[in-house]
Each structure stands twice: as C-alpha cells, then as structure tokens.
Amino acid sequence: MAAASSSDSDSGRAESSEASSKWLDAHYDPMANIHTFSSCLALADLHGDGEYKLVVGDLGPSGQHPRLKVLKGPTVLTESPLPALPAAAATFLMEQHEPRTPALALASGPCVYVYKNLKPYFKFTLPQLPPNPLEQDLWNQVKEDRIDPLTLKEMLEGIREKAEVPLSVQSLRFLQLELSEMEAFVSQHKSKSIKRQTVITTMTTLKKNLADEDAVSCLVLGTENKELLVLDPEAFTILAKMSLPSVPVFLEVSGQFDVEFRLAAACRNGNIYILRRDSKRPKYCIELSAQPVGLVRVHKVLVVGSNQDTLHGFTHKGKKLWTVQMPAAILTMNLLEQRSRSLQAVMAGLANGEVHIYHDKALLNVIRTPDVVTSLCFGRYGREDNTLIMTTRGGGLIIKILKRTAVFVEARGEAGPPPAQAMKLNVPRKTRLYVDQTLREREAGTAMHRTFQTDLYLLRLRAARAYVQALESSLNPVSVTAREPLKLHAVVQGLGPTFKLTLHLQNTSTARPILGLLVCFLYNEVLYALPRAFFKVPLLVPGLNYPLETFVESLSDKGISDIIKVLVLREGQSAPLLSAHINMPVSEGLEAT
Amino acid sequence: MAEERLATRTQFPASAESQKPRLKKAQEFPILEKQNWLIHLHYIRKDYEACKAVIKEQLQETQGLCEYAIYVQALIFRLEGNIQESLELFQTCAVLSPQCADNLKQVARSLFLLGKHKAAIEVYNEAAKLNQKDWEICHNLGVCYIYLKQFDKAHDQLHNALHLNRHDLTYIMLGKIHLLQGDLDKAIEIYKKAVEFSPENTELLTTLGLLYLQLGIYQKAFEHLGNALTYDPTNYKAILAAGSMMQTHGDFDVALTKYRVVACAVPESPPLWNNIGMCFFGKKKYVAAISCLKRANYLAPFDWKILYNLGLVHLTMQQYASAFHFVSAAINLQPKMGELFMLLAVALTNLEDPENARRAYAEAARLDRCNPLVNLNYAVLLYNQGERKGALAQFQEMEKKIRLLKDSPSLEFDAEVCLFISAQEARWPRSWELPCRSGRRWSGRNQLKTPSQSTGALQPAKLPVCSSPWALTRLWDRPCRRQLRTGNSHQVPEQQPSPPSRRLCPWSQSPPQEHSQLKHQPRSEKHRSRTAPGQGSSGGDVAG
C-alpha cells in the first residue's frame, strides 16, 4: 500500500504520462471565449431531461459584453446578453411541483434575474436603502427653494463628516461640483427623491427545510452594504437579514433554513465570519491577516485559501486545524465531490498553471493545464457523473472526466525528503597545481614564511618612504596643511590633438576662504602647447568645487604622450602645496596637426 | 441668512439659465459600488492589470467618487513600491469617508513604510479612537514603537494586541523586543507561548530552537528545529542550525545530505559553505574542506569565523604559512579573542619563530578568560624553551581555569585536557598510567554534548551569539594537541583509533613531524590514550 501510494504521489507530480492520469481529456478549446469566475459557473439539469447543462455567467473578454451562456457538451446551446456583469450564478429548485426542473438565478448589480426553462421568469431587485433623514430633509428644503446651494453644500459636508448613514450618490456628486455648476445641478435634480441603492456581491443557495438532494432552496445574497439576505424561493421576499462587519466576498452555507444553518462569509477585511440561524450578528470570527481567495466547506471543515499562497483548514467554530503552503498563488477554489466514493476534496487553481486537489492536508492529485485556470467546477455534466470543468485566463474551456476506475489515495505520512536532497553538492575542484603547491608549502613552509615576511617589511618600508617623499614634496593631490586644506583632481577630455584639461579645486576647510593661490603646469614643450602655463586662482570659497579649464594642444604626430604636472602654489612660496601628474592620452587626431 | 442666500444666487444667474434646457432629462446616477466586487476579485487573484482597468473605468464613471476603487488602487501602488502615491490615495479615501478606521489604518501603514514612524503613530491613534478593538492597530502601534526604540510602549501595545486577538506576528514582534533588550529568557517564554498557539509555524519553531541553542539547551533546541523541518523540510535556517548540531555529534554524512537542500535553495550562503567545509574537515577530506571554506570566505570575506576555520584546516594540513595568513586576517577582524592568538602562536611555533609565538601566546593569555588550552600550550612552549618557571606559572593558571570550569555545571570539559592535567600532576612518570584518574567525571561521552560551533561554526546569520565560548574551545583544542603531539613520530600504532573521533582525527592522522620542541613522549602517549574515550560511545573509564 505504501508503495502504491508513493508511486501515486509521484504520478501526481508528473501528470504528463497519459496512462497514469486519473482524468480523461474530454474537451479542450483554447478559443472558447469564456471569461468568468468559479462563482458564475453552475451545473444543472435545466430541462429536466437528465442531460446536465453548464451555465456560465460570462463577463466577456474585457468585462465589456456580459452574456449568459448555456453549454451542452462542448457546444454553446444558448447565449443571451446580460444588462450588467454577473456576480454569481446559481441553480435551485423553486417549488415542489412536477416537473422538477431547477431555476437559474443570476446576480448582477442590484438585481437577481431568475430564469425558468431558460426563459426570464422573475427579476428581484434589492430594496432601496433608507436615505439619511437629515440629507432627505435638506433636499426637501432645496425643492421648496428654502436654502441655496452653498448652504446645502456646507450642511451636506457636515453630514458626511459625522453621520453613520453614508450620503446618496446625488449628494456626493453635488459636493464635488464647482461653484458655478451647483445651481444647474440643483435645479436639475431637486425634484428627484434621493436614492441609495446597493449591489449584490455574492450569492449561494440554502436548502429550505429538507436536506434532500432535490429539496427547495432559498437564495442567500451578500450585498455591498455589509448585509446577508435570505430570499424565499417562491415569493422572493426577504426571509432573514443579517449584518456583517465587512463586505462579504464568498459564502458557504450548510443546513436548512427552517431548521438550523451555518453561514460562513469571507469578507473584504480579511476575516471570515460565521453566523447561525438565530444570530443576527456573527457568532465566530476567523482573522486570516490576509485576503481570502476562496472558501469551501468539506464536511465540517472550512477550507480557506489566502492570497499568501496558503490553504488553511478551520473548524466551524473558527479554530485553525492545519495550514498547507502552495507552490504558487491560488486563483480559484471549488469543491470536488465524488459521490460514488463519498469523497469530498478541495480543488485549487494555481497561478503556475496547475490545479491541486487536496483532501484535508494531503495532496491527492495535480492536474497540469496549458493555461492558468481561473474558474473551476466539478459535478455531473451531460450524462457523466464526475466531470471537471475549467476555464482559463485566456478564455479557454477544459473539460476532463474522472476515470471510473480512478481512486484518489492520500500519500501517507511524510512526503519524503525534498528533491533537492538528492542533488550532489557542487564542491569546487582543486587542481593538480594546487596540490603541488600544498606539498611545496609543507616542505618549505618556514622558508616561504620568512621570505614573505622580509618582502612584506621591504614593501612597507618602500611605501612609507614614498609616502614621506610625497608629503615632503607636496606631490599628493590633497593638501594636509592646516592653513590650506585643498583638494585637486584633474580631468582630460577630447580625442586630440586639442584636449581640454579641467582642474577641479576644492577648499575643504569649514569656514576659511583661500586667496592668493597660483597654478602652474610643467610639461614638455616639444610635445604640448598650453595657452597659459601659469595663472592665478580666484578666491576659493569653502566647500565649492572650482573647475579651472585650459586647452592643451598636442604637437607631436608620432603618437607619443607624456605627463603634465600641475602644481598649486602659494604666492611667495616656492614649495608647492599640491601637485598632480596627469597622464595625457595619445592624440588620435594625428592628421589634423 | 436669507439675504446671503439671495446674494449668492444672484451671482450666477447666467449659468442657471443656460442649464435650464437640460432640466427635463435628469439622468440616473450610476451606483458607486457597482463593480467593487469585481475589483476585489481581481485584486485578491493578484491580477493587477485587470484590476487597474476596472478601477479606471469605475473611477471615470463615478468621477472619482468610488472609494473602494481608490482604496484598491492605493493598495496596488503600495505593492508596486509607489508608497508616496499610495499614501496620497489613502488620504483621499479618508476624506471620502472620514468615519472609516480602515482608511486611516492604511494611511498609517503607508507612513510607516515611508519610515515616518511618529506620524504613523499619530494616525494609528486616531484610528484607534474609531475602532477600539482592532488588534491590528495595536500591533502596528507596537511595531512603530519598536522602531522608535520605545520598548515599554511597544511592549504594552503588543500585549494589548494579543489580548484582543492572538496572531503569530504579534508574538514574533514581542519576542524581538525581548531579544533587542537582551532578555533571552523572556523571549523564550514568549516564543514558547507562540508555539503553543500555533504549533505549525516554522518561523516560530526555528527561532525558538535557535534561542535554545544559544542558551545551550541542546535537547530542546533539536526538538524544535526538528519540528520545524517536519513542517517545512526546506527551511534554510532550521537546516543550518540542525546541521551544525549534527556536526557536533559527528553525523557528518547526515548533515551533508541536509545541507544539499540548502545548497539548492540558497547557494550563496557563507554559513552554509562554512558548515559544509567543516563537515568535510570532520570526514578528513581536507582538500574539499579547504575548497568549501574558501568559497565561504569568497562570499563573506570579512567573517572571521570562516577565516578561523580556514586557519585551522591549514594547520591540519601542515600548511603553516597559509594558516598564518588566515589567522592573522581573522585577528585583524576580531582582535579581542585569545584563542585566535593562540592559533597564531601555534602556526608561528611551527614556522620556527618562537619569539613571535611567545608574544602571541602572551597576548592570548592576556585576552583569554576561560580556555585552559591557551595556558597549556603556552606552558608547553615555555617548557620547551627551557623556561620552567614561566611554564609552571602558566600551568597553574590553566589548573585554575579548569577548576572554574569544573564548578560551573553547564559546561562540561574536555576529557582530554583533564587527562593531560592528571598526567601533568603525576609529573614525569614515564610509564604513565591513569589508575587514579580514571574515575574522573569527564569521560569521553561528555564530549559529545559539547556544541561544536567550531565545525558548525556559523548559525544562520540572525543569531551570531550562537558561537558560544564552547564553540571555540572545540576549535582550539586541535592546535594545542597538534603542538603537544609534535615530535612523537614513533607512536604506539594500536592506539590509532580505527574510526577516529572527529575532533582528534586531524591530529592523529597527520604525519609525524620532526619538530624537536616537544620531547616528552609520555605526554604524547597520553594523547593517544585520550583518543580512545573520545570516540568510544560508552564513554566509560578513561583508563586507556
């Protein structure tokens, strides 16, 4: 068994071999033009003929042309445009009547569009939110021309600062206007009643009173104003309303509405709130300290993917059970339920183009896909029970069928050492020469050491001598005398025969300016000509860099170069303060001379 | 009031009139939050391009009123490193909805990232007024205070955060405060709690393991490091630390296999190559050891520990001239360590420069506080030069140090030295045996516990303190043995341990030297006998 499981995990890693794969490639269309999220995918027997269809709320290539698509097998059965981008799609049974064909609900903007038999059946719109009474009052006064736009603006700003209830769009827009535009805006809009409308962010279904597969379900909506609503499946009235501290992004429900249910809502503030039937407010809170990217319930465990590339398992009371690190960012997650083997697992589509399937902490299978998978859905499709439907970032559609013989086996215990452990260490090799030298050092180590020490002393001595000499004859480019702290460096520009020589002189003292300096060039007059070999330096203000430019003409056409010595002198002193030797480059413009 | 209103009205009669025709068709306003969900979905999937496109569209449609779009745009800016821009956008958000603590938190966060800790604290305090029970605010306030070096305040805030909601990050920060204050015990206390709370966090486990290692509690250190490796078999820090402990126990092959993982992940880590080098040293593959150590030295030229190990290996290889250079380079970087000078002295002795060797020993003896080997080697040198008095003084000094070591319970002393001392006490009985001394407690077994940072030398860079004094004694006893050994070309062959214990191997294998410094055969014999307990796992009697 152990051997089998290890080979299985290996095959899971290298899914390439067709034979060992658990999946049959049923269909792959890279140009299917489906751009959607997992929440907008649903599988249902829409016509009651036992043939399951795929419902896709398609956002369109750039979120421009939202469409409702129904696929049968690899082909699109129907396609109809949507008024706004779909946030979620769900199929559910509305009533007990025969034939028991499920209805399709599509949440988009503030509305839920319900289709039966693929025909529009009902449109539910979220009720308007109560406007701020103060704001309402203000606009009423405006209507009766009792206050002018400026006062209105002031009052509205006061409300915005303090009030709990946010302002309506109309007021917000008004606050943005320039003085000149206000009047027009007010006269245009004052007759309208102010509205506050919210939108649906997420939707799921909840069984009404029976746990059966084909029981009537309620719709559960999450809204932008941080509320959860449960809708009655027949009358589309709001059965229950719960409020959350943040905007819900993903919902996961278990239980029956009339009996007992648990609702987990992953929210935009990075927390997951767990509510129960009789609670109007969250009962437990899971703080992820990262954004959740998916929420799936497997039996009693809430599996959450975070945007820090980790998968966490939590109990229904918010206790953390485990954490798994993913090799790449998680893009989408969904539940894999293989009823025949009563297996529930989590599928996670990763940014590296793989889909990982986990049962608790254990990796069951890896599917490599040609493009990054952005939405996943598993279930009965057509007449095949275990079908995996994936759509990719480029708009492709991949359909895979789980082989009937396939059994997911967990890799038992540890996954073994990381593969890197088998790699050989890259130890640098030593050459024969090195070995020979080692041998020589062993033999004559003492002599080597002594020679080295002697040479080192000699070197130090020479360095010291040269240094002293340089100090004595001011050959160094930085003057160290207390009276004239100076720095000099020279730059030669040009290709020749005319060069530009720039001396940069800097007074490095903190406060004292230096006056009365001279610069003198010493050079071979056969080789070079300078317009001025001797000139005065202006007053040097401390800290500033003085570039002193002069031109040097190369006279030789033999391609020889020489050294030009620069001396900085003080008036009345023969010993230079500073000196620099400039190695002149060879003139490259020979023919010009 | 009425007059004023009139006045303002009359100011713009023209504009009011010109707009009149439009009055009939007042258009519906789009819902501001219409696409927030889409922005959020793109954001959490890290599809920032798509996200930006939606944000742009949404902001155009709502004329910059959509707060969430601005918020996410700012988050993306911050992820892209444009912190200043993100700060401005967050401030816009805070203007759009001043009651939202989240916006303020983000403003503060951006300020924090810009290094404006004081400003960040102010904003966080404001946010805390709006939301009393947010652990994140408390935590971040604590972190800001850490950066401002106000540890007490930081401590309070972090405890508040833990009180509100427990998070690993808060524990880590709290532990860091204690470490910064140099309070290891408290830090361990905190990390213990943290590990209890989140037993699978490898960072916590590794840090706790390293702290235990630092305190010399090896059992627990290994336990935690091992746990960390179970959860994350490629954890760089944990592997290095665990590997160095394995080296201490002589499991070089196991340590090497572990290091392979690190070598793949972090191929340019100086501590890694140092440890690999010392593994090869332990396995007596000296050329490989030198190669690896030289690579480590190339990667971190100013790390004296690597230079020290290089010096040691070269001494083993009898490349005294090279050893001299490495050790003197190490001394230039770390001039306060007696052992380094001792090593230099050993090299100099072998380079036939006893004058300088003596000076180096004197410096070593001056700097060193607890390593008896320094004095021992010094004494040997003096004795060889015929200065019996000086040698005696050094020997007494050494005995003092050993007594000290014996008294301190945490440190266990090298049996070899003890044997040597007992031998010395016996004074020159040529046919020297150890009947009376064998009962001493420091048997070879104890050696196994000594942490040889020397070989393992470098813990992951975070905790340099790991190089406990012990580490060094380990390193040091090699050179001294070398010196003691010199001159005994005619050793008893059967004493050569077939699988020699790690610490002795370099010396036992080195070919006989002709230095005439040490003529004391008994001593060298003693050393032979020492090797036996060193390798013996039973570690029973030292009778040899």
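For clarity, every value in this text was computed on a predicted model and none was experimentally measured. Numbering follows the first chain given and starts at 1. For clarity, a rigid core is taken as the largest C-alpha set superposing within 1.5 Å between two forms. First, how it differs from the form predicted on its own.
After superposition on the rigid core, the Cα atom of residue 52 is displaced by less than 2 Å between the two forms.
The Cα position of residue 135 differs by 2 Å or more between the two forms after fitting on the rigid core. With the core held fixed between the two forms, residue 505 has its Cα displaced by at least 2 Å.
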The other form holds:
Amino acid sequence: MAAASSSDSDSGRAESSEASSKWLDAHYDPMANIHTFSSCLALADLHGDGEYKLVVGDLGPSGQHPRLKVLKGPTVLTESPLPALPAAAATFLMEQHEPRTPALALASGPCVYVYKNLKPYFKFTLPQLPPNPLEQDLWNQVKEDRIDPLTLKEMLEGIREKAEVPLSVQSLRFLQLELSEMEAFVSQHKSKSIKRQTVITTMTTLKKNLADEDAVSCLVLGTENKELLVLDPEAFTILAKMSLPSVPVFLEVSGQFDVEFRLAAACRNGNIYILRRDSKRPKYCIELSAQPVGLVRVHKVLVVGSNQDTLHGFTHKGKKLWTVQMPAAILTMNLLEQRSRSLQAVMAGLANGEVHIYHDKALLNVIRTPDVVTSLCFGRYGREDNTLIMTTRGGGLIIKILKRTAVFVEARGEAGPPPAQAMKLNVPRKTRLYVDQTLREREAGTAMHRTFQTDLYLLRLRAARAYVQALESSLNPVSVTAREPLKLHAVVQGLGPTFKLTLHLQNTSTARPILGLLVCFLYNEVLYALPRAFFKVPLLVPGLNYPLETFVESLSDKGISDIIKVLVLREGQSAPLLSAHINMPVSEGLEAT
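Form predicted in complex with the partner chain already given; the form predicted on its own follows:
The next block holds one chain only.
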C-alpha cells in the first residue's frame, strides 16, 4: 500500500509539473546524429507550400564529412555532403518575383553556397588576397632549382614568425611535412602559383531597402581577414567592404542597407565594434572583460554572453545597461521572438543542462534538458508558429512547442528595483527661502554661471602665478632642476624654550652624488638664537636620507613665535636651490634659573 501511494504521488507530481510547464514536448531523439551550432540552424519555407523546414549545417561526428541536412518534422528530408566545415546558415529573399520562395545560403570555407528549391543555384567565392612577396620569391627560386627543400623550410619558418602577411595554404602544408615527404611535395607544387585565400567566419542577413518581413535581403559576411562584406542579393557582387581590428565571430545587424543600418561585430580580441552606413571603420567600441560566446540583439539592446558566465546588456553606443550572473557556463545563445505577444527574449544554453530565457535582466523561464544543449533555434516549424529546436552535445534533437496560452512572467527577485526603493522617504517640506532661491537661480542662471566661471579663471590664474613665483624664488622644498635633484623637510621637537630642529636632506638622483652644498638659516635674532646659522653639508649619496640637527633657543618670554627660513645653496651661488619655511611653535617651558 505504501509503495502504491508513493508511485501515485510521483505520477501526480510529474503531471502537475507538466501542466505548469509552458512547453509541449513534441519530439526527442537522442540518436538523431546532429552536431551543429546555433549559427548553422535556420527555419524557412523552402518550397513555398507553407510548410517550414529546418536547415542544419551538420559538422559531422568524428571521422565523417560535414553535411547539409534538411528536416521536415522529426525526419531528414534531404542530405548532401559539404566540401568544408559550415560556418553559418541563413535564408533570405533574393528577388520580388513570384513565387516568393526564400533561398538558402550556407557559408563553408571561402565560399557561400546558395540553394533555391534545395538545388544548387550559385557559388560565391571570396576574392583572393595578394600573397607574401618573400614567400612568392622563395617558391620561384624552388621552381628554378636554386634552393633545396630543407632551405625552403627554414626560410618559410622565418617568414611565418616575423611577416605581417600570413603564409598561403601551400606553404603551411609544406611546413607540416616530414623530411622524407618534402621532395615529392615540392616537385608536385613548385610549378603552381601561390594563392592566399581567406575563409568565412560568420554570416547574417541585412534588409536591402524595406523593413518588411518578406523584403529582399543582402548577405553580410565576416572573414578571417578582419573584413566585413555586404553582397548584392541578385548579382552577388560586393556592395560594401568594412575593416575591423580583429576577426569577427558574431554579427548582429539592424536597419536597411539603402537607408541606414547598424552592424555590431563581436571579435576574437574580446571587443564589440559598432559600424554604421558609409563607415569603413568602427564608430564605437565595447571593451569586454572576457571573450564573447554569443551576441543577440533584442530591440535596441545588444545582449552579450561572456566566458565568465555572465550576460551583459549594452546600448548601440557602448553604454552598459545591466549584468546578470549565470549559474553555469554559457554554451550557445539565440533570439526568442513571439510575434503574437510582441515579445523578444534571449535564450542561453548552459553547461548544466538548462536553457534560461531572459527579457532584459529578468528571468522568464528555465527549461531542463536531458543533455547539454549546443544549439538553439526558435520560430515557425512545420505549421506551428512558436517552436523551439535544440540539439545536444551527444547529437540528440529536441523539439518543443510553446503553448498558445503560455504567458511569460518575470521571476521575482531576478530584476527590478530593490524593495527599499519603494519605501516613501520623509522629505521635509519646501521652505519659502528654498522657493525664492530656486526662482532666483532659474531667472539669473546665466549670470550666476558667468560669475562662477570668472572666479574660477581668477583662481586658476592666481594659483599659476604663485606656482611660477615659487619656482623662480626656490620656495618649494623639492628641487625642480635636473642638475640638483634634492628634497628637504624639517621637523621641530620640544616644548621650549630650547627646541631641536632636524633637517632631512635627500639626494633623489639615481647615480650621481652631490658635493659642495651649504645650509643657511634666516631668523629674527630678537626672538631666537642658533649656535650655527650657516654650515656645510657633507657628500650626499643618492637615495640616502641625511638628518642634519641643530638647536633653537627661544629668547622671548611673551609667548611670541615666528618663522625660520632654511635655505640650501651651492657654493659660489647666491640663488638658493630650495628653501623651507618653518613655523616655530610657541615656547611653553620655563627657562631654568
């Protein structure tokens, strides 16, 4: 009976949690064999029949080639091999003609493969880069048999370490070979011309001239050569080229190419650069304290995930708005857009097997998965508008559907002002004097500001004059000349009538000693008496502090004190090197009779 009651309670708890969840479990296949990232997932109506399909740029498990997969529901519709690892996948409209079926663009290596109706349509290849002239000269010498392969390897290694222009793929492959394989490689490739080709690191789409959902879009490419390229959607020519200080890895765009647009690029140097239309260089720079692992634009806020397990919100001008600490490392990020409720949020897949959904810094929902999620995609799939597609580290596929009655509510304690901010303060009432002063400042604000500026300029002028006078008359206790680097300070001890005066003199130079200095005291002989008012200073070794002691006797019994001036001079010169004014204390002791 006890076992039966416990099983009934467990099943009831599972049913209640399922009922309280905002998601319906549509499909889970742990053996789907899909290995990809969020940038290589795309949802689109590829055939114009209203049935949205999932495009996957599959990296392929170990030992297998990467492939392009198209899924309809939980099954793979088509599958084709790729020549290199995919970097990004995107769907876009190329033209306004009917039928308006989107094209599929897949970035892989130095090429963008464009498909229409799942058939190859166009292949765009990045323009070649000029090779390193030193590398070109070396291969020309090899072609003429003027140097052997071993010498070629040594010289190429020297170029790779020092040259700013990287080596070509041919030279890099040659440097990886063993000595026995070099001869055959050189004889096979020495007649070929050197080609240096960059690769695509990231890709996204930008509306051409309209902001509509079904408007024509351009492709925006980020390359390993630290450049951003905007391609024409019909001719696939380069419309714009922009340079970056580092290699872009994540891109977010807003606006239209022909009107005005903003482009945010997260780069490998840990910075995010903001570019605008007609700007060849970044306009703003956001410096992060860690490497970015994801970049999502939510309305006008750039949400950045870092490898310090934090989410940051920035404006397009680089001002930080908020920061959220995550419970685990962020592995992937993407945008959740629920158009029926005008909601945009950020999805973050974490290393603890959870997917957190945030609106600004407010936590909306937490999804727990049986395996760590490596890619996320939200949108219309099949004929369901709000479908969440996730792939896991083990190659699994998870499909969830958002309930039509689901409403995301901000979790308490995650965002918003603290409770103390809602407490009403006991602010005193405004007095008549306060109101009169406010009116006077409002009416005479310009005149008051001018008076303040005039007084401020006069204060700066007097301070500058006093400083110049102190430099000219050597009234400062630190020497300002490089030939006599000295520092002086004095200490007075005692209650009186006899005081002990200690001068601390220091040579602040690094290696040169100073010789031939004199110390002179100037004082009122009616009030004070010194046994020696003038004496020589011994050799000053650099860095040491020399205490010079003497006694001062107060002659007045009326409680009067004065200033004693201390001058440090060079033999044969009348102008002091530095000086100090000592305010003598009032004598409190009685002279012994």
